[in-house]
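The chain below stands alone, shown as structure tokens; this is the form predicted on its own.
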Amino acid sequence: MVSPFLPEAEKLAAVRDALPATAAGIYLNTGTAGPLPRETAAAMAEVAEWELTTGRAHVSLLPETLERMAEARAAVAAILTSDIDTVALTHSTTDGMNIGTWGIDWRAGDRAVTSSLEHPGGVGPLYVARDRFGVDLAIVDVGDGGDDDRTLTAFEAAITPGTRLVSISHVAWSTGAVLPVARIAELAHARGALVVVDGAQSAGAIPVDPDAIGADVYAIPGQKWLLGPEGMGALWVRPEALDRVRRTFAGYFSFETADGRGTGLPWPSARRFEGTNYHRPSVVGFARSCGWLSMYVGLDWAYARAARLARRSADLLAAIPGVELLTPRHQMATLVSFRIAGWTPDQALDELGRRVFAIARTLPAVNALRISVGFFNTDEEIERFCAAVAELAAHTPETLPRHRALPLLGQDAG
């Protein structure tokens, strides 16, 4: 861990030097993919030189491979602040949403319940099991996600008898809302249904316990908030709730014994919904940058400084004539999601580029841009990008003043 006697400026200099591409621009898109550690890179390549050099049928690849995928487990429970048998591996958070939507035998009449503000890798696997089972499929209207009392009035009226499963976000991908997730899991157990929590934009931005916000499964991925690379995320599963998930896909790994003669014992863990086959370098980048979060840079002060960063830029842009926030900002996590008026998102996205560098992305399912704050962020990039908000919303695309674009802080202007 960097020392926490460190002074703050010290501390976050040695943190963006240790993730290079922090210089390359205002990375504000976190939430689609974080800058990689210098030092999971590394690791990565090490794995990827070993298997060009030396091949990847040795013998002892295989019990090799197995105990890299028990660090990524360990790294990965410690940032859920569970214990490693509730961990599986999988390949992103649509694959571990499908592993709980697909965990239910469904049967015509069945219900599930989600909420309208889910991202496609959650509700996709809803539509197919509406469309190919005849499943009632109810999707609750909750506004931006920042009124508890509207959420839970909805969802307890939508979770009726019979239903069979909520899906629901952590945090909204779209408004950045932190869900009601604890209550809305009491309101399904209640009634009986499995609860499945997307936490894409939680797990590494936001303090996570899955168990205490009453999840019977929590889906992560690895290229998001913990910095890991692309192809890898985790699920995480209740003990309880075990063999209350159906296994969908199954193979070499998800089997304590198997042969080929009727016998196939799974994984008494989480470990039994690990269906596939992985890449070997990124299980030990996935293992590397949670690690690396956890034990280099602190999860306390990464939590902490993130949001206080991500307040900030809501605050700023709240107060800039002519933006809308649409985050709600008594509620909210790591991600900030705005309009500016007389801009479509593309536009104002290509100028913010062009002014000042600014990595950021559109949401067209809300006609809006998004950014995601992380603790990597410097004080002085957010001021500046929302500076350079301010001079959009002050003009429309015609008659914006052409801008040289500014050096990154710390750039020699040359």
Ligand SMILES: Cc1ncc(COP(=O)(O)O)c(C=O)c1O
Second form
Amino acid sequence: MVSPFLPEAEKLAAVRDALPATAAGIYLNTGTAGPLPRETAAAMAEVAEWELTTGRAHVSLLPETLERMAEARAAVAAILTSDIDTVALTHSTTDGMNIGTWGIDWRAGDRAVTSSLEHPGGVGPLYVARDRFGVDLAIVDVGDGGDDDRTLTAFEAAITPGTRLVSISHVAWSTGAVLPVARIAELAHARGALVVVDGAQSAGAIPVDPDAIGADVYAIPGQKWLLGPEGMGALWVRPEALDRVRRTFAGYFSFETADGRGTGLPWPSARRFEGTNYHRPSVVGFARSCGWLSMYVGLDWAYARAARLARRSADLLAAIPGVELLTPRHQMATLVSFRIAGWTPDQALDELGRRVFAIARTLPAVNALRISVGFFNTDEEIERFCAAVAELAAHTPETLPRHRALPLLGQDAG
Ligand SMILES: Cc1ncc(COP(=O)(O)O)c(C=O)c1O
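Previous: the form predicted on its own; requested now: the form predicted in complex with the named molecule:
Starting with the chain above, the whole complex follows.
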């Protein structure tokens, strides 16, 4: 069993054993979806089997479901160092960003401000608000996100007194920069705007305290750095902002009491934003992954290890002639983006895949490759990956020798 008290090498071995996908290749794409813990998959399978054999209509199912949902909220609250009542379950980051963005009763001419580094899951709802209600959407150019003075000056100019919402990523999905959310939130609050934060690339990757950084709404996924199943996410809502964030979706789970005759009393907590139904195995799996991370792996250990390995990756890549690092190293989390001169991202990903079976991704929007470095990665994996990048960088796709493929991890070098 993984325990926070094992020595580093033993602990790493136990962690990797508990994450079987780490043995399938160099797992460098947790920014899309992380490796599932074995025990999460087992818990999900157990619930699915129960549903298969007992059915989904047993009298105990609803109270059971409510308990499992409460456990999932509590597990998320522990990760966000928050009170349970601040957490609602959602289905994804995008779900939460929509709930936050539609928390404003938009009128034509209202202003919303966001950055030039947002993911469609965060900026998408703003485009809809603009196109549907004539919202004045300001997209602030923050470059690679690595210059806080530039970012803050641009936000200060854009957040005019009529601004109702500021929507911003904690960690930019393309360059990997950690954005100065706390100081942007101060500017937003001084002008009366609500602050909605996209935490897709932060929760489980770096320490997150939505209260301390001044978020009103903080949306996170289950499937990325929290190593949970797809189709689950969570939303943190500041207690004082609960009534300011208007509800758009509502249903059975949103109300403390509701009848069909006109009465619907929403939960006094963030639960009021739980509008739709949930997939029980995934609720259980989400709670199990969060619990596994915080209770067995230990968040401090995971954050420190991922930060060290990500930094090492960035340093090694930056030192390769022909490699251009997009990630600002003084302000990075666990994503590292880069370009290789002479190679398109697709060509490079294809060739790297052949050499080291690295599970990385391309970023067409910025014409680059991205790796996501997790606490479960090893130094050897990072060195192996960077050596393969160096080999590509020393050639072009036309001149690269075809018969010098690096061995897969775990295979003999010969
Ligand atoms: C910054 C950011 N926001 C939103 C998303 C979308 O996440 P989800 O699939 O949980 O909605 C992603 C990744 O896919 C992301 O990197």
